[in-house]
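We begin with a single chain expressed as structure tokens, specifically the form predicted alone.
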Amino acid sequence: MKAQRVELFVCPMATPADTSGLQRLADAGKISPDTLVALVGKTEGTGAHDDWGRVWADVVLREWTGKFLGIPAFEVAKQVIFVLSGGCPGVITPHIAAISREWVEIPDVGLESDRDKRLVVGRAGSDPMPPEEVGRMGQIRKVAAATHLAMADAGLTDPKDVHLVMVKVPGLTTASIKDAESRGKTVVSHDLTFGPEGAGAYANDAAALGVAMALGEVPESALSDEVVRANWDLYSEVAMTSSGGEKRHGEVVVFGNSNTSRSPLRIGHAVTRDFIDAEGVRNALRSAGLRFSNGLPAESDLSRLVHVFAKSVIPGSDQIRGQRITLLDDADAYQIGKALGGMLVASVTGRTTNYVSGGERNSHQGPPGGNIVAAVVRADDAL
């Protein structure tokens, strides 16, 4: 039978159009047209709906990938999933993570259940999402369906083995709003920001609830248009979502662990309790397989750390551990929220090439006040 062998390579980017790191991987034979399954990264820019840095990066990366695969750029999405999050404030280094998946032949026997579980990935695209579905049940259901497909592609059946689901969905633009209204449809919001009533936040949260529905974290019966960005008791502990007006359909990448995998990597996750919870970040590293007790992991531990993915959502309360903060009143709160998350993760990992998205106020990505952190670690016997 065949089993997955997954690798993840992080390439810092000098500009949104910098594909040199990917080219070096290709030249070294570390990725090939047959193994590249996803590109996930942080691009410099505002991170807002009009973040042309992210759009520029998306276009250039699709052109490079099309040439690499030997297909037109418009067909790249059929083979490689793109999840790009804009905005690198503070100490977040712009980067792209290339995820490769090779299928290797293994014996049909010897797959005992106590075998150490290793990383597997699955990918899927959703059906098109017209603007009237953004932030609503239409988007939720289509993300849920794509998540199921991505789980099947990863060979995962138990939601407990899923540690991260990354989703990129369409957002709204002035043009897409006009399109919907010209057809007699309504949209969830005319606010194109990621503010509390912004269409970007609605898109992100509908996507998160789609993941929650797919994994059984929230029953479909509890979901409706009205609960999006309203009922914060409904959330996913593994969904990291973002949106952009350049998208027309959703793209999903599922990361989990399986005892059939032959990958040298493992993934784990945890949830921080608030913006200053470094222990929550350390718990994610422990969940992935780093073994350290109190305090910071040693450099020998961190040498096995491959990558960290984190959300950094602004809490709805102006209190953290009983003390007032002024972040909610700050005009730059969206950027500051990301910067705080980047600093928190970097303070534990000692590196700045961490995927940190967020900035929206409240979210269905994690419990109220908390944020999701996932870590990918190289196994002891893979060094």
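Requested next: the structure of the form predicted together with another copy of the chain (the form predicted alone having been shown above).
For this one, just the chain is written down, with no partner chains and no other molecules.
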């Protein structure tokens, strides 16, 4: 049978247009046109709507990838999923992580059950999501369906084996709102921002609930248009989602562990219980199999830590462990919120090349006040 062999390489970027790390991977044969499945990174820039650092990086990375694959840049999206999160305030090193998936022939699967579970990746696109579905049950259900497809593509059946689901869905635009309303439909919001009532926030959160539904974290019966961005007790512990007006379909990438995998890597995850919960970050490293020494990640084992993916959603409350904070009122709460997540992770991993996205307030990505952390570790026998 065919089994996956997944690799993940983290390349720091010196500028938004720095593809030298990817080129070195290509030159060294570590990634190939056949195996490159995703590029996930943090780009320097404002992290806002008009983040030209991110836009430039996107253009340059697509051009590079197009050349690498031998196809036009505009067709790259069909083969390689891009997740670029803008804004590296504080101690987040701009970087791009290349994820490659090779299929290797392995013997009969019956022998696999006592093997260590290792990293697998699966991808799927969703059905088209018209604007009237954005931020609502239509989007939730279609993300759930695509999550099931991506799990199948990954060869995963048990939701417990899923540790990270990255999703991109359509948001709303002036044009798509007009389209919906011209057909007599309503939309979830006319606010095109990622603010608390913004269409971007609704889209992201519907996507998160779609993952939660697919994985059984939230029963479908508990879901409705009304709970989105309203009932914060409903959430996923593994969904990291984003949205963009230019998209028509959703895209889902599932990361999990399987005992059929031949990857040298393993993934794990945990959630922080609040905004200052370093133990939540440590638990993600533990979950992925990193050894601890005296309560902390063993220095000697940190070289096995390949990457961390974390959200840093700002809590909706002005209280942390009973004390007031002013984060919600900070003029630059969005930047500071993201930066603080970067510090929380870096202070545990001892490195700054972590993927940390966030800054928005409240989300169904992770529990109220807490955040999702996933970690990828290289197996001992893979060193």
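Think of the rigid core as the biggest set of C-alphas that the two forms share within 1.5 Å after superposition. The structure presented is a predicted model; accordingly, all values stated were derived computationally and were not measured. Numbering follows the first chain given and starts at 1.
With the core superposed, residue 195 shows a C-alpha displacement of at least 2 Å between the two forms.
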